[in-house]
Structures are given as C-alpha cells and as structure tokens.
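We begin with a single chain expressed as structure tokens, specifically the form predicted in complex with the named molecule.
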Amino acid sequence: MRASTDPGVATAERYRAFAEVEARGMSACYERWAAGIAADPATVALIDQLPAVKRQPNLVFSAARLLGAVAGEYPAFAAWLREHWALVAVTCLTHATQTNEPGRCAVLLPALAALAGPLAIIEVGASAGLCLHPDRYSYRYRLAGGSESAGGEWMLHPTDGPSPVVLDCNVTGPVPLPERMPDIVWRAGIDLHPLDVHSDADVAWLEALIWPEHDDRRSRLRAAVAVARQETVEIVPGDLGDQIEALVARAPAGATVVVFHTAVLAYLNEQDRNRFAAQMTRLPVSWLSNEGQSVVPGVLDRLAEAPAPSHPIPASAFILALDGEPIALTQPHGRSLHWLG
C-alpha cells in the first residue's frame, strides 16, 4: 500500500508522499496543501485526533471541500481548518473514499462488447454504480499512434442514440473498438457503503472526492449521475467476498455473467484478495479487472509474459485483465487505454 493511504505511516510522512507522488501533476491546490500540512505539526497533530484510517489526505481535503474550503494557497486553508475542524472531523468519521469515475467505462468497454452477450454485469465495489451503465454512455475513441487508423476517432453511441455523457479515451495498439453496444439486461453492484444517486447528499460527496482542478470529472460527473437516476440498479451493500457468490446466483440463466471492478482490490488485504481471485476462478464468470499493477494476485507476473507497449510503463498505470490475463494497459481514471494485443 502507498504511503499516503498506509495508516501504519506517520501523518506528515503520508501527506509529503501524497504532495510529491498523487497530487504532483494532478493537483497542484492538493499538492500545495498537503505540502504544507506536511510541513506543520499543529495541523498534523489536529489530523492525528482521527483514527489513522481516518488520516488520508484525499478523505481529509474532501471532507474539508464538502464544508466549504476554498481551494487556493496553503496558509489560508490551514487557518480554515482549524476553524472548522470539529465539523471536518465528523465529515470524516462517517464519510469514505470512494470516488465513482464513469470514465472507467471507457477502458472497460471494448472487453464487454468482445464478449458474447447478451450479459448480466456486476460490479463489486461499485460506489454509486456510475460504472454500471456502460451502454448508456456515448464513447469517443481517438486513435493515437501504434492503432492501425491512428490520428482517427472511433464514436459509439448507445442503441438509442447519442448520450448526454460522452467518454473522451485516447487508443493505442489493436483495440477491438466496438460496432455496437454491449446486450446488457441484467446489472447489480456490491459495496461496502453503497452510496445513493438519488441522494443529493451523497452526489455532493461524490462531487467533493473529485480534485479541484479536475472540473472536466465533476461535469461528467452530475452528467452520468442524471443518466443513472432514469433507472434504479441495486447494490448490495456488504463485502464483496461475502456477498459475490449469492449476487451471481441470482443473475439471469442464459446470460453471460461478468464481474468487474476498477481501483477496488486495493482497499482489500492480501488473503481477501487471494480468497476473491479464487472465488473468480470457481464461479460461472468472466472476470474482468481494471486495478494498480500489484493488486490483482498474478496478473502483474502474466503481464512479463504479454506483447511489451513499445513505451515505459508509467507507475500509475492500471492493468485490465479478464479472468487474470492481462489485456491492456489503462490510464486510471479511463482517459487512456493501450491494449496488448
């Protein structure tokens, strides 16, 4: 696990790996704050009252920006914490990291579609679920170098017609892109804490874990989650481990049933990720995982084994595996995808 969401790590020690290694390039206001937070005892002995679970960055900058701070320089947000620090410290007792990217559909689709359908999907820790409506967003694929129509774009609307939200991916290498939408008819999610699209609460949340700067995120955002509010899709609230044989059993006969999930196993210990991995095995699924290299037991090893990107691989990047075979490579918020062919 990364420093900054390692509670065994000292607070001013996770808020500098968390300024240099996520923010640096992503954030510059995150950067800055959690920077300067690193650099100052009284506010890291104020963050030291929660639980150390409690301490990250991202769930203490959220919380903060949920009530109301401003995002700018560093001695003004110090002085807005402690103002408010009572009211940021409940906001973070009862409120997790879980940011929904809908963009993640973007990397997901073209597995999907390669499968025979028509599909029962079900995502584990799916958040709000925004990652459960892949067929009912409009796709934009622009096709960069090493793809056969390279410079080219590649649209894909659903069956209806062109939707509301449209997810921006750049391609590399042989992406089988899609001619038509996944048959979805069945779809349902677990989370540990399902949060609820029809709860303006819990949109403004959502809202609050995307980084200031990122404003493209927040308008797809309050775009995806009007799409979702057109339909109610459960999910189960509970572990994914506990509750993942019971959901599939309950999936339509005659469909194939996938299970996905994107930036989820981290939050999981190493047995309960060992004990998921086995339970993909056994069960009647496709798998399909879209996680941090190191997350999914074995697929970083089959990647060794895979076509090499004719470019480094950036730290940061997620693997796309299905049934733990790596096939592609994925910009973690789905703003890019490189398939290994």
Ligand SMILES: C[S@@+](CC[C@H](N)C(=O)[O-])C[C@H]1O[C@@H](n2cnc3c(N)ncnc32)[C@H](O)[C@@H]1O
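Okay, that's the form predicted in complex with the named molecule, but what's the structure of the form predicted alone?
Since only the chain itself is given, any partners or molecules it might have are not part of what comes next.
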C-alpha cells in the first residue's frame, strides 16, 4: 500500500510521501500543497479531524478544488482551506477518490487484445465505467527510437471509425501492439459507490479528481463521458470481494472473462487484498492488474525475475500483471508503457 493511502501512516508522512513520490514531476501544484501540509502542524490538525481513511491527499485536494480552491502557492491554499474547512470536511466524508482516467485503457489494450476472444470484461473499482469502453476509443502509440510504422506511431481506431477520444501513449520494449480491437461482447463493473455519467454532479467530481495542470486529461474525460453516455453499462454497487464471484457467473458462456483494475487495491487492507488475489486464482478468469509496485501480493517479487528495463524504475510506476505475472511497467494515468518481454 502506498504511504499516501495507508490510514495507518501519520498524516504528515502521508502528505510528504505524496509530494515526493506521486506528485513530483506530475503536478507542481500538488507537490507544493502536499509538502506544505507535511510541514504545517495546524493544517495537519485540521485534516486529522477526518477519519483516517478520509485523510488522503487526493481526496482532500479534490474536495477543495470542487468547492473553488484555486491552484497556486501553498500559503494561499492553506488560508483558503482554514476558511472553508467545514465544507471541505463534509465533501470528504460524502465522496471518495474515484479517478476514472480513460487514458489507462492505452496500457491495458495490448494485454486485452492478446487474449483469446470474444471477451467479457469486468472492472472492479469501475467508478463511472469510462475504462469499460476500451474498444470505443482511438489510440496513438508513440514508439521510442522509431519503428516500421510511419513516424514512429501506431494508430488504432474502433471498427466503426475514429473515436472523438484519442489516447496517447509512449511505448518502449517489445509491446504486442494490436492490429485490431479486441472483440468485447459483454462488460460490467463493480464499485462501492458507482458514479453516473449522466449526472452533472458526478461528472463535476470526476473533473475535480484530475490534477490541476492536466488539461489534456480534463478534455479527454469530457469526450469519454460523451462516448459512455451512448451505451449504458451496469456497474454493481458493493464491495469487490463480495460481488465479483456472482458477476463472473453472469458473463456469457463461451467468452474469456477478464477481471481488471487500476489503482484500486491500494485502498484495501492487506487481508482484503490477499482475499481478492485468492479469488482471482480460483475463478475461471484472466486477471489483469495495474497497481502500485507493492500492492498486488507477490507481483513485486516476480518483477525481480522479469527482464530488466534499461532505465531505473520510477517509484511512481505501476506494474501491469496478467494472472499475477508482471508484463509491463506503466505510468499511473496511462501516458507510457514499458513492456517487459
């Protein structure tokens, strides 16, 4: 579990870890805010009024921005937070971090397309279900060092033509880039509190969860919401460990059932992560996990046995694993993919 999401870690340390590992190089604003809070006992005391599971930086920052906090320097944010803390606290208590980044489909697609179809896909921690439409987005893979494809790019579109959502991803390593979309015949999700793409309030929360400088992600989110509104997908409310077996049983006969998730298991305690991993081993499914390096039981140990990348592995990198075996390193929002071979 990442320190920033671990309710057992002191608040100041959670924010320091978020600044140094997750926000650095990704959001200068969030790095400043998190580092400022880590060194500000008065603001830590405010946040400590929340239950431990609600003190995570992503949640507090997103709640503040939903309510009007402006990206900028830490002193101005700290003053705003003190003035509006009562509203921020209520928002934290009634919301959860449910980042629904369609860009993550870019790192999942090669693994999905390599599986024998047709596919029945189930996302746990599905939020509003935007990652349940990987076959309805267009992809632009940029290959490091050039390639046989023109311009060092590999484009892939849905079967009915280019999508208004174009996902860009830089790739290295022997990535099995697909020549056609996977044949997805059924899709469903599970979430503790599903969000509704038809709800303006839910979409506003999804936008607030996007980090301040990531304007491209905001534009992509809006386009993906428009795509998702064209096809209703069932997202079952409830705990992933309690719901997954019944949902797998509902998948159509003859389809390869794929259970996948990104940045979800970090919010479970160790016992529940182990329980879920055991379910994935027992059920007749292909299990595709895209999580922080120490999150999925056993995956980090197996990474040491995989072909090493030629560059140091960033601490923020996720490991993409198929049935518990590492197959790639990914940028958490889907911006890059390094295939391990």
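Residue numbers count along the first chain shown, from 1. Source: prediction; values computed, not measured.
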> Just one of Gln56, Val264, Cys169, Asn100 is at a hinge of the rigid motion between these two forms, so which is it?
Replying inline: Asn100
